[in-house]
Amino acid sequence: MEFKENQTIYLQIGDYVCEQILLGRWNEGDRILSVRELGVALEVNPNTVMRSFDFLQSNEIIFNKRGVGYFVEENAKTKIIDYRRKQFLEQELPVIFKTMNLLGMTIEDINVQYNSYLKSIA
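Can I see the structure of just this one chain, in the form predicted on its own?
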């Protein structure tokens, strides 16, 4: 995994775990990689992974069964989608609208690109 400079590593690891859940690689109730396993896989300090897991637990995305490991929470997918939508609407969409305005673009311009994209992945 290549880390971005503009976001803390523990949040990027949290995003990685959330992506695994959204992609269906880890489902509700599934055991996920341990702190050490994920640390080795991502080549990061286990303390950083632990910080990510603490963040995910506080947001009820994963939970810990002491002595057994970490598991995906029930309704984790819904919670992740809700969190990411809120984050997108509050942080990313205003930047997109500002850029569109500066470039003189319309929603229709975006619609054309979006439809083209959908055809390319079909």
Given for the second form:
4 protein chains.
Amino acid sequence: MEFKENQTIYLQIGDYVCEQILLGRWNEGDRILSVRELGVALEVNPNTVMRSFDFLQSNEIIFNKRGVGYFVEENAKTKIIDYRRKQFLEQELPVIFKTMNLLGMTIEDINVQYNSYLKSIA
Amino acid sequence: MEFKENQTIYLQIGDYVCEQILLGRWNEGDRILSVRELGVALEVNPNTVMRSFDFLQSNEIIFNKRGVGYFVEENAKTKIIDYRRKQFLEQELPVIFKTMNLLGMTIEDINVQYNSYLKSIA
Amino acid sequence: MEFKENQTIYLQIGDYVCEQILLGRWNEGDRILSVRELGVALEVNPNTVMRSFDFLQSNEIIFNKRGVGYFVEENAKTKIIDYRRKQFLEQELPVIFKTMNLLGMTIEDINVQYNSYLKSIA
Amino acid sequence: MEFKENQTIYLQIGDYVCEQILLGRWNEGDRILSVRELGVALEVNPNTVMRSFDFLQSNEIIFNKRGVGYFVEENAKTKIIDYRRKQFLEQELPVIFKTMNLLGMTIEDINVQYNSYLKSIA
DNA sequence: GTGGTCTAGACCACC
DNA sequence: GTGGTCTAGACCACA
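Return the form predicted together with another copy of the chain of this protein as a structure block, the form predicted on its own having already been given.
Time for the whole complex; same chain goes first.
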């Protein structure tokens, strides 16, 4: 896996795990990959993966059974989506709107971009 | 000046200088504040300012006359805007669109948000 | 390590690292000395070493793994040699030839000098 | 006039004046341009030109008549050429030869380059 | 342990 | 006065 430069790796791993949960790779109650396995898979130090799991656990996305592994919490999907939606509306969108104004772009320009985006992933 | 926590100071200073150029405080060919003056103004070490100027110079926003000072490059404004617009279209928007899809939001939802944003800054 | 007076230290460190790579001390993909270690070895402030590494990284000679260290890029050797050769052919040689003409020297004079140089290092 | 980055301006001005003398623009005994005139011509601070003249005077290339101007010394040409030849043989050539070896180039390669150089200026 | 950033202060060459 | 370089030392996030 390739990591972005402007965000710390363990947070990107956290996002990755959430993504996998949303995509249904691991359902609620399922055991996810071990720290070591995921470390190998992502070519990352297990300590770094551990930190991600810590983070996810403190956000009640996963929980730990000692000696067994990490498991997906009940309602994990809902929590992830709620969190992301809040983040998106309150943090990301305002910045985007501000940038739009600075660059002299209108909501119409965004519409155009969005349509070509939809085509690109179709 | 107050600095954000999640981005390094010298980059924020770089943004600040670009902003001042866009706003017309320094026009193309003008000499900008010296490393020391800007350091005092922003309550920051001159070395940190120097690092910003280094960065801006390598991006051809400003240039240096030895023993004289730093000056705004020709076409600096265009370069700044072009860079930001490119960054916005290629880096930020796709991420936004992807997030929208993940969260099941449509372009209409964005419109609604945008309108309330416009009211909030009016 | 002793440094020349007419060139800034961090560039000399950059040259030093390139030299070590060319000599095979560090091969492509290898981790090089840490900022601190090299600072101690060359009796130089770690900040100065960092500046060298910054420079080498921007020239794609080395790259960084956060929290791990700096590593030699693929094709670093080729890049170094290409860069030096280009520098030599386009920058240094024309100056030499111009000086030769100004001083009324011929390519034969250079030959003579070269032969005595070869003897001196034999 | 455009100045190189890796050498200080006043030395480049000194070289420029020597060049003009060698080329016969100013002969021995002639008055050269004033500090102010040359400053304007080269788009440089008169102080900087002054420093060059200081340097040239201390090397007995030019001399000063107070209130009148700077004049080319007797034997200035010879002095310049002797100085440059010495510089060339003892300082520049050895470096060139060392670089050649490092890059795996032979004196033959130099010959080829020289021939194409001769054509380029013909 | 690693790199990265910032400060404070010094010294230099240069304009 | 200007920028440029270097040192010493601190602190931080990260692996």
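Each form is matched to the other, and the largest set of C-alpha atoms that superpose within 1.5 Å is called the rigid core. Predicted model, so just to flag it, every value in this text is computed and none were measured. Numbering follows the first chain given and starts at 1. Only residues modelled in both forms are compared.
- Assignment of C-alpha atoms to the better-fitting of two rigid parts between the two forms separates Asn101 from Ser52.
- Rotation of the smaller rigid part against the larger between the two forms, from C-alpha superpositions: 19 degrees.
- Once the two forms are overlaid on the core, Met105 shows a Cα shift of 4.8 Å between the two forms.
- Once the rigid core is aligned, the segment that moves between the two forms, defined as three or more consecutive common residues whose C-alpha shifts all reach 2 Å, runs 98-122 and is the only one.
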